[in-house]
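Only one chain is given next, in C-alpha cells, and it is the form predicted on its own.
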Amino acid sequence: MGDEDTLLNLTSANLNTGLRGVPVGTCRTSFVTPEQGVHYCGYPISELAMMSPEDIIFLLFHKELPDLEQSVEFRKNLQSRGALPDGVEEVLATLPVNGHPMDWLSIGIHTLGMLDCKNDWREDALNLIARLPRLLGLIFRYREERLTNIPADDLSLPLVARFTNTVDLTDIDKAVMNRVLSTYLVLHMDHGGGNLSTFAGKAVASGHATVYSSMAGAMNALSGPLHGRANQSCFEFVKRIGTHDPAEVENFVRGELEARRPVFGFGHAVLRSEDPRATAQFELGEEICPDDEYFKTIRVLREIAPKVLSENPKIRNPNANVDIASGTLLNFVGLVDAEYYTTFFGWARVAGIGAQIVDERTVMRDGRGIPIYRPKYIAEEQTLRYID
C-alpha cells in the first residue's frame, strides 16, 4: 500500500498510535532505507561517517557536498558566527548543578535566543550551530563547578575542537576525543523528518516561534528515555553486564528478557540489518580502543544479542543500532558521565533539525512555508462517524 493509499484509508486503528506510519509531509535532508539506513541528501551514511561535521552541515543546508573552496568558506562563515553573546555565563551560573544536562541545554538555547535572535530562519539556525560547541562546553564547566581557568573560546578551531578546548578535561588525548566526537556528530545529525525531536521542533516552528524556541522544544523531546536518552541507558546497560565472557553475556541477555527488561542497543523501526552507524562506530573502536574492557563487552554483545533476540519471531530486526557503541567510545575518550551523552545527540541534531526548519519555513510550497501543524483529534464517541 503506497502513501496515497494510507492517506485515503485511515481507520480507527490508526488513532492513538503516535502517528506511526502516517505520512504528514516531505523531508529534503534525509531518509532511511531498510538496507542502508539513514541517507543524508541521497548519500548513505556509510559514505559520510568519517567526513568532517562542517562538511555534513553544509550538505544538509545546501543539499550537496562542498568542494574544497566551498568547504573553506563555510568553515570561515561558521567561525564568524561562533562568539557567544554577553550574558550566557551569568544565566548558567544560576542553574542547579543537579539538574539534568539536557535541561541545561534547553535553557542555554533559550538564553542564546533571548540575547541575540535575528528573527531570520537561516541566520538563526547557523548562528545556533556555530555557538553550540562553546555553550555545551560551558554547561560542562558550570554544572561541574569547574569555574577557574576556563579557556577562552578559540574561534579559529573546528567546531568539535572548540568544545574540547572549552571543557578542557585532563589526562585525555584531545585528538582522539575530537575524532570520536566528530564521528558521533556526523552519525547523529539527521534521521528523517518523523522522529519525535525533529517533528517537535518543526511543529513549534510552524507557529512561527523562533529557531531557538523551536530547538529548545526539540531538545526537550529528545531528552526522554524513549528517545535520545536511550544512549545514556545503553551505556549504563553495558556497564551492568560487567563481563566479556560469551557465556556470561548470553546469560545476562536472557536474564534481562526473562525479567521483561529491554536489551538496549538493538533493533530499529525501519532497518532490517545492522545499523551502518553502529558498524562505523565498531570500526572506529577496533582502531582506537580494541582492548578497552567495555569495548570488549559490546564486541561480544554484538554477536550474542542478535542470536538470542532472533529466537522471538516478533522481533524483525535483532541487530545492533547506533546506540550500542557510542557510549563506550565516549567513555573511552574521557567523557565518563553518561548523563551528558544525550547532549551530544542534541548537539548533532541541531544541524539536521535546523536545516529541516529552514526548509519548512522558507522553501516548501514555493517558499510560502508549511502551514501551522494542527492534526485532527476526534472525540471518542464520534470515531465511527468520521473514519470507520
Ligand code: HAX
The other form holds:
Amino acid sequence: MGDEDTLLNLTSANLNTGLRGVPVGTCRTSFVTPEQGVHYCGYPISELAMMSPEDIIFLLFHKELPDLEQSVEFRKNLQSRGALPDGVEEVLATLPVNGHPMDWLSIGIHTLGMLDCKNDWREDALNLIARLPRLLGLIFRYREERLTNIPADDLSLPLVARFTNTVDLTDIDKAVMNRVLSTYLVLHMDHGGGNLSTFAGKAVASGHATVYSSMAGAMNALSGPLHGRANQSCFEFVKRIGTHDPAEVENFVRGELEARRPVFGFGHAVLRSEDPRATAQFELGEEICPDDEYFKTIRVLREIAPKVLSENPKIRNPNANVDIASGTLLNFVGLVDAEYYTTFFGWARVAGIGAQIVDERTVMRDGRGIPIYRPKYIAEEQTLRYID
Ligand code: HAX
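How about the form predicted in complex with the named molecule, since we already have the form predicted on its own?
Next comes the full complex, this chain leading.
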C-alpha cells in the first residue's frame, strides 16, 4: 500500500489530533464500548471485577479464563518467577526521597531489567509481573525511609499479599487492604490498545527495546497528570470538597465549573454512561466503608455532579468514571498518601501492557510481529497536496 492509499480516508482534520480516532492496529486483550466500558478478551469488566488478579493476568495472556487446575498452575508459575535479583535495594537506596513514586517505579523497572533480562518477550513480561509487587513494596519502604525489619518476600503468597506484607503498615486490616487492592488491580489492568501508556510501551517495544525498557517508557507516559496521575488529582479534589451535605456539594461543583476547573471523577472520552469500574468500586465501598467521611462525600457527588454537568450540552458523559472512588477506598484501607495512587495504576497496567507487547511482538502478522512504529508526519506546506 502506498502513502497516498494509506491516507485515502483521512482529512487534514485528522492531523495534529494525537491520532484521535485513527485506526492503527488490532488489540487481542481488550476493547471499550460506550455502554459497558472495558471488556477483557470479550468479557465485560462487570463480570470480572471480583475475580483474582492472577486469574485475570492468565486471561490477558491466554485469552481465556483458567479452569481450577490452570489457575493453580499459573499461580505456581508466577511464584517461581517472583524473586527479585540481587542489587535492586542498593539502587533504591540512592534515589531522592522527594522524587515522585512514578519516577521511582520507572527506575525500579529499569533496574530489574538491568539485573536480569532474558531477552524473551513472554518470559520477561511474566517475570516483571511476578516481581512488581515486591518492587513496589520496597519503593514504599525506601522512599519513606522505613528500612528496619522489612519482611522477607514470601513467594508462596498471592501477588497482592506480597506487596502488603512488604509495605507492612501498622494498625490496618490487611485482609480488607488486600481485597481493595485486588479489585483495584483487576479493574485497571487493561484499557484497549490506544491509551497513551499502552501505545507508548508498544511503540518502544516495536524498536526491540527490552520489555523492561518498554514498560519503563509506558510508566513515564502514565505518570502525566492528563493520564494516570488523574487518580491522584481526583482524591485531592474529593478531600477539598470537605462535606457530604448535598446543597454544599452542589455549590462546590458549580464553583469549580465557574472557575473553569474540571469536576474530577466525571466524564469519559469513550464511555457514555457510568463506568462499570466506578459502579464496582461503589459496591465495594458500600460494603466496607459506608460511613467513611470521604465515601459519604463521593456518594453524594455521584448523585449531584451528573445533574449539574448535564446542564452543559458540550459534556458528552456527565457520569462517574473509574477515578471517582479508587482514592477513597485506598485511603480507607490505610494507603493515605495520594502521591502513590498512580503506582497502583501502573502496577495493574504492567499486566495488560505486557500481554499486548507479547501479542504485538510474537503473535501479530502470523508471528512475525508488528514492524517498528513509523507514523507519517507531513511537512506543513505539503498537507494540501496529500489530503483533502
Ligand atoms: N468537568 C469539567 N468539564 C468537563 C468534564 C468534567 N468532568 N467532562 C467534560 N468536560 C468538558 C471538556 O473539558 C470539554 O471542554 P472543552 O470543549 O472546553 O475542551 C467538553 O466538556 C467536552 O468534553 P467531552 O467530549 O465530554 O470529554 P473529553 O473526551 O474531551 O474529556 C475527560 C474526557 C475524562 C478528560 C473529561 O471528562 C474530564 O476532564 N473529566 C474530569 C477529569 C477526570 O475525571 N479525569 C479522569 C479520567 C479517567 C479516565 O478516563 N480513565 O480512563
